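Take a look at this single chain in structure tokens; it is the form predicted alone.
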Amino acid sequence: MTYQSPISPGRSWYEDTAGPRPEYPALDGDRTCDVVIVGGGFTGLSAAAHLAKSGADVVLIETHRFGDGASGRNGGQLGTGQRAWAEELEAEYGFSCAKALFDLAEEAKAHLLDFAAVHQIEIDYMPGQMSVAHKKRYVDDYKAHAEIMASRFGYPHISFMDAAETAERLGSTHYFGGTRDTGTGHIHPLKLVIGTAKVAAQAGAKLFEQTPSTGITSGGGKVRVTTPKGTIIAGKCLIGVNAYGGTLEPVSASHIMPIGSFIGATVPLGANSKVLPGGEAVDDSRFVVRYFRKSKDGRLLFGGREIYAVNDPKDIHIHIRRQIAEIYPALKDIEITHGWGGYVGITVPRKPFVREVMPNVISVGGYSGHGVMLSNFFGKLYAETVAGNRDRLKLIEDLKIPPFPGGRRFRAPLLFLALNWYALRDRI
């Protein structure tokens, strides 16, 4: 018998070429430690690695297993910048801000792919990335973003297309226009969650699958932690749960909501196929974005952000297969041999939520589909807090996040009537 999230709709891909997945103990007793972090998933794992080889003494616990939530199970693709573009953060922020926010992320992604390649990681990296308009009136922001990237921010790497090149580079006409960026990529994430978590038990930081939060309190300058078969008592706490936390922490969850993402594999497509002939990722226009790339052994993945009822990992496929067909004719009828589903978690202006949400005790998540590359990051940015460093991360701190509207009660009916008007947009 495989095994397979229970969290989530559909064995995924990835579970089936991840290679070995060692399993963690369940925690069985109380412990202490200088920093408690709730989550495995990128972030946690990453800040466990980090505080680890730094000498502190780290307690992590996941519900699950590592990489059962959006870690594990997500598009892949890495990205430049922050989700929102950096002339949309300079019109809100001013340059400078914008600018340190850019350089941030730049260093993120040098540091996914420096962690990996120093821990001999092997995350099936393929350079890469093209974004494509639906929409013919959205061609010209696409041109003037690539010259801004170039002439304000000092990023060469990201180039126009037009519809005929667009066309030639997707193997479809579906799209008018948009930019091809040859300075990032994307990779197998599950594959990361795995050599992560490697690194952060070696160095030492206790790990435990199979161990679910029942509550955080913080009080007297320690930060006491329930599971079913023990409490951790440590000086500081990162929650790095996500779109997963459910009612762990009111402040957090109020702030980030999960959204649903599928995928579909389909079977390799041969050497002779027109799909995608350079092995870049894709992300389009649309507000409820479809995202697909290539595997390394000649897949099609293909991601969509829609709310389905999703009863059973075979509709799944159904969704999947008519929204690549729109795409790709000719696949209309390609097999889909995997079909699987999570949970994004995002914020309202799409921008990632770190605040100190109690006495030492900082939640971080609401990556907004920007995760692989931030997420791992912002791991290490929360390892250099706790060694004395706040900087860094008070820059994400001090971005202007509000709560979702409706509280707990309505803003979940609220986010779904808010995504299909968004759907419906994205169709006229």
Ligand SMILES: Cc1cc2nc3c(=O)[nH]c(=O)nc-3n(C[C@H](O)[C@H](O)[C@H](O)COP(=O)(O)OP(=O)(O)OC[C@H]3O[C@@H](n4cnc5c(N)ncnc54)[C@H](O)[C@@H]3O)c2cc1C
The other form holds:
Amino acid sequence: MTYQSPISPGRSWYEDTAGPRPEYPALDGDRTCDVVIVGGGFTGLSAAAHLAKSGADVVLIETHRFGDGASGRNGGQLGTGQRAWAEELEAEYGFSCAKALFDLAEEAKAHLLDFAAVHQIEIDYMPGQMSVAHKKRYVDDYKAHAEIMASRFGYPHISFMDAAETAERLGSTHYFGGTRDTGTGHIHPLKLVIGTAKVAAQAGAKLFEQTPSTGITSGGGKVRVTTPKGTIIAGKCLIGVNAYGGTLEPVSASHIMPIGSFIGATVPLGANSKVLPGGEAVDDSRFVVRYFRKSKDGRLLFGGREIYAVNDPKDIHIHIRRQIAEIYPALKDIEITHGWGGYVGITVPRKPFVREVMPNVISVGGYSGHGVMLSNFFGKLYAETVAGNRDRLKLIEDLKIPPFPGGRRFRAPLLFLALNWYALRDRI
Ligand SMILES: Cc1cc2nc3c(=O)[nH]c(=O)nc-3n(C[C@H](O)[C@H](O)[C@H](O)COP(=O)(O)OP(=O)(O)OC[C@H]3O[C@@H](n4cnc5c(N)ncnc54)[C@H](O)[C@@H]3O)c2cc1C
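In place of the form predicted alone, the structure of the form predicted together with this ligand is requested.
Next comes the full complex, and the chain you just saw is listed first.
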């Protein structure tokens, strides 16, 4: 049996198909360096790669293995823009800020694809993304969105789909319409994790797995990161633990909440399957969003059921198959070969969290389900910041992100109630 993440439930299809996954040693002894990075997901690994390539002396530590958090186990969908639509951001922040946030996300998309191409990382990129309405009353919003993206934000790749086109492209009559974006796509995330770690190591970053940080302090111009077998002293520190940080650092913990999200992989559907003939990825308009796509070998990778507290569900297969059957009734008895999950880091306004939580210690996370392209890019922006240019990271830092109400003890039950209300609204 292949390796399975000890911190996220279920063995993923990615773990079985990523190819060789090099192991990195555990830290044993004290170190000094320019920058210490805590967390080996996309955020931390990308930062390590960019920092090392620019000549910085970098140490990265990860509690388990790289990608064991969200980065190696997600839906692989890149999306376009920020999690909120650009017109919603315009209503909140005005056009120039919304456009800057959109352009930043476009750069993030290009960065991910360029990084993989330049470093010859095979990420199984497949183009195309559809966003679809599960209620008729949302269809006009999708139509308007496609028009606004082209006319106001200069993005011509999104087209509106009526119900008939949606049914044909999805192979399902479950939805009422939506949009198709030919300027984005989906990837095998664990392959990107493995490839980015190799780039970082080859550039000279010192990478350690099986090395949890047990504490971070800052004072006198130095940051101290403790681990069970050594202390790292650095000029700067990046915290990239996102939803998996527990109590490591209290400011991040009070702003980023873990939410479980689960994916099932079916057996290959076969060459004659009517499901997603164009190979696009899909996300829908539910608050508890359903997201699905076909893998390179023709399986349906279907994500959906979310829980709002960190409990391992024993029944991912059953729930995911039930959700698949609502959209594809012919697949009601399909065999699910893999069921797995991970924890998405969300913030109250569903926008990323970037903050200097102590002198010289910046915490980055809370991508709220939109982190595949953003987290990789924010790693690069952090490297830019270390090199003296904080302008672009500052654009995100300046977004107002309040802490979750209820403090650490009560925020999960409060969120559970609030999100269950929204989940109920999806059904009525
Ligand atoms: C099931 C699922 C589906 C998703 N689908 C999509 C999608 O389709 N599109 C999209 O854009 N986003 C998606 N996301 C979100 C996306 O995966 C994340 O935004 C992104 O991977 C975050 O990367 P990260 O590096 O910030 O965090 P992670 O990848 O979670 O990495 C954090 C790491 O920090 C480590 N760590 C924690 N504490 C410590 C410590 N004390 N010391 C050392 N290391 C520590 C953890 O072990 C972990 O490996 C999904 C997430 C999940 C869980």
